[in-house]
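This document starts with one chain, in the form predicted on its own, laid out as structure tokens.
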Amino acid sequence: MSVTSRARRSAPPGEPRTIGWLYAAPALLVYGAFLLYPLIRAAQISLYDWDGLTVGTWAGLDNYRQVAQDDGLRSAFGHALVLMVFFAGVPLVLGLALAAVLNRAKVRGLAFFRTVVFLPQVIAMVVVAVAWRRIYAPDGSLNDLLSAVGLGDLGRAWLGDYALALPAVGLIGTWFETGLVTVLMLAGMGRVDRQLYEAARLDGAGPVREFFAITLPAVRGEISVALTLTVIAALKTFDLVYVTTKGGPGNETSVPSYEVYHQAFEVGAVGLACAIGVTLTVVIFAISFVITRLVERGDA
């Protein structure tokens, strides 16, 4: 056996480096073709004034200036921030509370409960949107329920109300995301050593103190995952808005993802649509980075 062959056999897995790159090459090719190239191409188009059919003209950063200065587009990003409260903030609070109660009480049939609360996650958002549009309709289930309990005067076309349309859409997100957050929190709480709770109870700690002293620090990683997933879901939601309101009434429920579709395929401003998409991508990266850094700083 030659010296070269013996050296190759004694090398650690993945050596020489070229073999490792060959293994990673298919995944890198797919990643580059379906993610990096479209992103770079969108960034390029965002610098042009282009309707998608004729030859585009160089616009520089004008499309980005329009994103920053147009009231309607700024409102769309503001609406996305409001939806973050409904998609991420409220589900996190509800999920933590539900998981803490279930984990402490040791409810029988916990696996069945997990399946039930996770069920919305396996339903296509379009189906969810169609179902909730019927619930919110003037002759829908919500108004029927209010009439049944003597609160019929509160009934209205919820998705057509300028003040309540955005919260109504947000509540759909709350219903959709709470199950995911609850299951994540239950998984994290299940890993906590029970002896820590027993020691805390011997020291006289009650349920609330146990939660803040033991449970909450133990599930910090799961909170980071839940916040990242739900915040991204809030920022990139399109199908829910398109099916329920199409950005209306007026533009009260318009969000950046819907504006990308509206500007590109209905207005014909493809360059502006790409600028909105690139801006949204930067916002998502920035928020995800902040969430990750905050959690890492808490672990340090």
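By rigid core we mean the largest C-alpha set that fits within 1.5 Å across both forms. Residue numbers count along the first chain shown, from 1. Please read all numbers here as calculations on a predicted model, not as lab measurements. First, how it differs from the form predicted together with its partner chain.
Fitting the two forms on the rigid core leaves the C-alpha of Gly60 displaced by under 2 angstroms between the two forms. The two forms, fitted on the rigid core, differ between the two forms by less than 2 Å at the CA of Ala286.
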Second form
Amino acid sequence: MSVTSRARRSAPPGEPRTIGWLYAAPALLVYGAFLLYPLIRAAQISLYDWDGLTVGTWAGLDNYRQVAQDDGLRSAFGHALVLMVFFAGVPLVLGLALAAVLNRAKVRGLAFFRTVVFLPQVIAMVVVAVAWRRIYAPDGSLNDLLSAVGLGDLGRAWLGDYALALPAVGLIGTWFETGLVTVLMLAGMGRVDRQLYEAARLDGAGPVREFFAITLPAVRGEISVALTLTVIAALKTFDLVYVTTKGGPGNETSVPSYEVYHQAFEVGAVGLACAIGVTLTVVIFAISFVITRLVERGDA
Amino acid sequence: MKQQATIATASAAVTALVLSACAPGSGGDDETGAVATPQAVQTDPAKMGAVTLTVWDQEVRGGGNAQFTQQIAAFEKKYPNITIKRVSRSFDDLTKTLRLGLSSKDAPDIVQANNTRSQMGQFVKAKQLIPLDPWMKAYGWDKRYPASVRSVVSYSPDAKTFGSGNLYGLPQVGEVVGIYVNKSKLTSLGLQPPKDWAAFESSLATAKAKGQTPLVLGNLDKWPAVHLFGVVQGQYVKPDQIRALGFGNAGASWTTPENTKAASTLVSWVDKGYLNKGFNGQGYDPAWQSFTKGQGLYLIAGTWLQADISKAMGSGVEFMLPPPAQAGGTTYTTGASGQPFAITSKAKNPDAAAAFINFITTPEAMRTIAATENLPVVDTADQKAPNPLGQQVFSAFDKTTTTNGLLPYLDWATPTMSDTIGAALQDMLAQKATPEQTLSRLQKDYAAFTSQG
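Which structure goes with the form predicted together with its partner chain, now that we have seen the form predicted on its own?
The next block holds the full complex; its first chain is the one shown before.
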């Protein structure tokens, strides 16, 4: 019996490791070619001053300095944070409430309601944006509705209003994401053992108490997933802003993803666009990391 | 141990990859693509042998597509040895892909590149387009096209000067910003079509006093106000100043009393309620559509809306140039050529490409363009328009080009100006910024670009 064959027999499955790499290789190659390489290349280009046509010149960290110092770009990141509230915060609260009601009330035709709240997710964001642009127009349905109920004075050109354009864009996101969150929460709540509720009820807990004592802790994992998805959606918002406002009025609704497109394809500052993109990637990484840590803590 | 080794190898590989990758843009092919001007230009396509020309165009809309399809069919019929491979994209999509297309190894032969510094200017600077001057002489394009039209497709070879230098493209159609008038509304207000600027402003006041919206604007997309400003600026600022500002050439300034006068005139229109409510939140298309449905007396917009507006309003609408300061004087207004056709430096047979461009811009081609409801860029007044509004548009454009009254789009000036001026005017019209603040914002952008030398 040779040394090698004994070693092989006693080794755990998957050993030696080199064989494992072989199995993973096809996926790794695809991943490397279409994700890692472009990412590294983008990081590299972000260090150059490049117009996309001629040879770039080395710029060092100038592009990143501009991201940090340029008022317009800084406020774009600020707007993304505001959108996070509308895309992630509000839908989470609404979704939890809706799911709790739907789950508890044993609504007839639950599947139907679940489909209805999920429906926005099925529509392409561009279509959503075009529709809402009509709703928000000065002669659009929202203003018609307001005058119909005698609140015509509140009517305005929503997307052209300096104070309200960003919240108006954000509300579209709320409408879009609430369904996703609700369905996720419903799935989570469906897993909860019925006996827990019965026990709580025997102990005299009301619906609110039940929700906070049993339901909320039980869907911790789903909350984490929902927050990660919606926060990333908020940070990478592009189509919505591109179609509804082009970043206007003024620059009140510009967001980082829109700036990436604008700098790269319209202005021809590809280096700066890459720097914004890399910064955005880092921000998304950091926020997702924090969410997973905070929400899933103690879940294990 | 083993895992550490793997990580070390992986990170070494990544580092090597980053270090070995050279500066962006230096991707292999030599950058000395500054094509030497061919000595002798060949002008008989029949003798060029079998050639395939790839053309990237944005003639996707009704009239544009109809005329271009007809032109290609006629060209291929006349010269069976030349095949046209057409790639059509919408204007927006072409803008996004052209940059990559031109720098790729398999670049198209002919492209429609926007005149702006952010497009044609950068392509000229990167030596990706070839100057058309030898063919201009051979085919007599300098006689076919008036100076004001040739200027908007001319750059110096280093692209530092825009508006003069070499010819880099030829347009088929023209554009001019003017005023669409709702005729029945004008009559019901007891007004005559204004012949001078003072009469125009007083007609705005009359319309407002009688409870009508004088001017319709939809500025949600940011750029429409630039055209409105261009018209007012044409009244108060000297044309050569506006040309320097619009072409992004050094030697002019935004912060002058004349520009301030223009900007504050526009703001006073907002103050007096001459514009529809909520114009900053109104889309461009819904705005002109509401004009065709009877909202507003005037619509300041370009000739590109002519076919649609004519269809919707028939004889109820008229097109006129912005009235000059004194009746009968020269009108200066924003306008230009449509997207010019240019030849790339990677074109395999520039002579054949030039022959095709020549073919689609002949007087005969202009007749096809007019017949398909487009605005032919040359010999415009001689063409027969398909409807009365079209005829007014034709004579208006002809008048501006022959009197040299055409002014460049203000957002052509610098690669960033489109965004700067769009946002700045939105702020100004919403009265978030004064005319002075707005102009100094424009000046900052303009000066930063021109000082690069």
